[in-house]
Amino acid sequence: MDGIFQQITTTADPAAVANYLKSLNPKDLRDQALASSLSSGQDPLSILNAPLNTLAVLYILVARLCVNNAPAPPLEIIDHFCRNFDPEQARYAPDRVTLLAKSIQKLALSQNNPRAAIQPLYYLVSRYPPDSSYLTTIHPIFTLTCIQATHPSAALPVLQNPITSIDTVLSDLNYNDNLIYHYTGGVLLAMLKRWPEAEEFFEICATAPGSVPAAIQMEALKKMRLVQLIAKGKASPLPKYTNQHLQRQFKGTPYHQFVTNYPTNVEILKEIINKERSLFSSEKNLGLLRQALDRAPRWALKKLTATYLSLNLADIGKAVKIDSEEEVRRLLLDMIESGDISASIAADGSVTFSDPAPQFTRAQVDAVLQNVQDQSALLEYLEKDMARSKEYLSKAVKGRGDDLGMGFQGPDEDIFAHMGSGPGGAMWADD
């Protein structure tokens, strides 16, 4: 350890040190030398200084947390760590940085502890790199492990950043990093009630191209139709490009006959999810079921207002398959509250349904105004940065070539086309 010590203390160059590290062999003798002390007993971690000698620490830290019957570092040094690194220095080693995430998990994991992960691992994802529009293989670690110790709001920081940008030399991403990362992110969103995010994480898992699909895949879909029937009452279609697989698989499954029945079948609805109680519990769906079905009355009166301009409250309890006038009535009232209909109940207990009278501030038309602007300026900067790339150029030449010979392929065919398929058979453990 001395001798290495010394190299990575007198080198300034972090490509150097980085280069270095790696070309020691064997790896597994140089990570037993990098977990022991110096000869004179010292802590090469005391000494080192975690911004200067980032490269040092970060291999160190992680042959510490992989080698056998090594002391672990304390989380407190490893938050440290996570806290002051040196971002373009850690850059050097990518892999360490991953190896970094998972054993942080797995620490806290062995403590019983998966919050202790939390915080370092948050600043590792969002320190390591260049900005927060990058996928990194940090992400799927720290959104899992913020399921694991069931504490989604510790991720909104993260998942409110939308991923644009993908660098396999910055992080060594693969296929299933993008399924996991917005699978967990939907699951996370999900606890957290927020429908519409949740839906799009889940919408993004189950469409991302693959030439098979993940078993991930089908878990995001069921999930995201559930999320759907609770925010919106009903499925929304999926894009065209939605592997076709995927879809007829999941049309073999009890969701979809959930998704057929709802909202109004509440009786078939109950039946299924007795039916088929132990399989949803199994797949962690029970609750989003229990959820749908508690909101089905609000839907099936929703969709009454698209047909009637005037009810009583009697007939509304035997379309909604609720009894209790009073229930009706409450119901009523909060939806009505909470503007998912317009509507007024009269002392008769007669109901007038009417159309939404649109209500904007100020403030919210400049808030979409800038949404716009803002979305347009990101859509040029990526149409430019792909125009950059001379793989997508050699392929849209190859592509028009192609064309000119065998026919006019749609728009979406054309861009997915051109994407890597990916191991899209890849299997991962249920949430």
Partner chain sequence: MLPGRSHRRQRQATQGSQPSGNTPDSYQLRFPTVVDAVSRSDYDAVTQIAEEIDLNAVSDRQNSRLLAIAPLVLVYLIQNQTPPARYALARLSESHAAHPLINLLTSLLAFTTTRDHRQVYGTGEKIVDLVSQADFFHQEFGLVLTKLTTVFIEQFRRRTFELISKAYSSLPRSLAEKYLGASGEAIVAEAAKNGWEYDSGAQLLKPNASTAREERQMSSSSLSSFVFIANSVGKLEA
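Form predicted alone done, so how does the form predicted in complex with the partner chain look?
We keep it simple here and write out only the one chain, dropping partners and molecules.
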């Protein structure tokens, strides 16, 4: 350990430190050495400085957390590192950062206190990437920890930043990291009843491209459908790029039956829940199903507004199958408050429906316009960035090359010979 310590504290270049630590072999002896104290008995962590010696502290912390029988560092020290490390240095060892995140989660769980991992992981996930649009291996670990700690609001500052960038040099990502992050993010948003955002996260998971759908994508699709029923009263069509196998498999599940009978056939919905209770419970969807069932009268009432100009409370109760007039009033007030309907209740119990009056301010219009412009600018940037990529260019050129080959093979080759200066003739005219 003394030799390693000497090397890492006297080398200024972080790349050199990273290469040195990576190249130490065998790896298990390296980690055992890093987990030990100095020959003087001092703890190297008490001498090293997190911002200046980020790589060294990172390797030592991971070694202490992963090596068997090594004394785990207190969470306060780990937390201090996560708040103060130098991200640029840490990016030389993305695998260590992943290991650190996993070990923090594991340590907190072993102490029966998953909440203790939230802050260190939050600082790690927000400080490590160059900006919040990058997905890292820390993201799914962080969101999973928030679920384990029953602390959905702690995840909001991270979930509010959409992921638009992937860099496998920055983080040793695999395909599942994207799926798990968006699935667990959807669960956290659903816990907070932020339905539109939850739906978006589940959709990203369910529609992620792949030759064969992953099991988690089916779970995301089930939750997405339930969230759509809760928020909108109906399921929305899936994007065209959704895997067809996934949609076919979903049709064979009791969830599809539930969606099909929603919201009017309340008795059938209750039957489905009772019959498949153990399945729904094991898949952790019973809560969402109950919420959807509780909100079924709401959507049935909303359908009435398309047909009737006014009704009285008793008639509404009969139509939506609520016996108590008090409950009908409560439902109406709730729907008026949330903007689902526009209605006016009179003292005699009659309810008059109307079209909702537009309510917006200039500031809201400006904000929407600004948001649209920002999104357009981002899309334009992403499109140009993709068009510069080697994969896209090679596929585009290959595609055009195939078209050229076909053009010269047929009897029309004389036509192509007279057109334009390029080999493709008219095909290149628009470029």
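Just so it is clear, the structure is predicted and the values come from calculations on it, not from any experiment. Just so we're on the same page, rigid core means the largest C-alpha set that superposes within 1.5 Å between forms. Positions refer to the first chain, counted from 1.
A.B. asks: Residue 330: CA shift of at least 2 Å between these two forms after core fit?
C.D. replies: Result for residue 330: yes, a 2 Å-plus shift.
A.B. asks: Superposing on the rigid core, is the CA of residue 158 displaced by 2 Å or more between these two forms?
C.D. replies: After core superposition, the C-alpha of residue 158 moves less than 2 Å between these two forms.
A.B. asks: Rigid core superposed, CA of residue 169 - does it shift 2 Å or more between these two forms?
C.D. replies: No; residue 169 is a residue whose C-alpha shifts by less than 2 Å between these two forms when the cores are overlaid.
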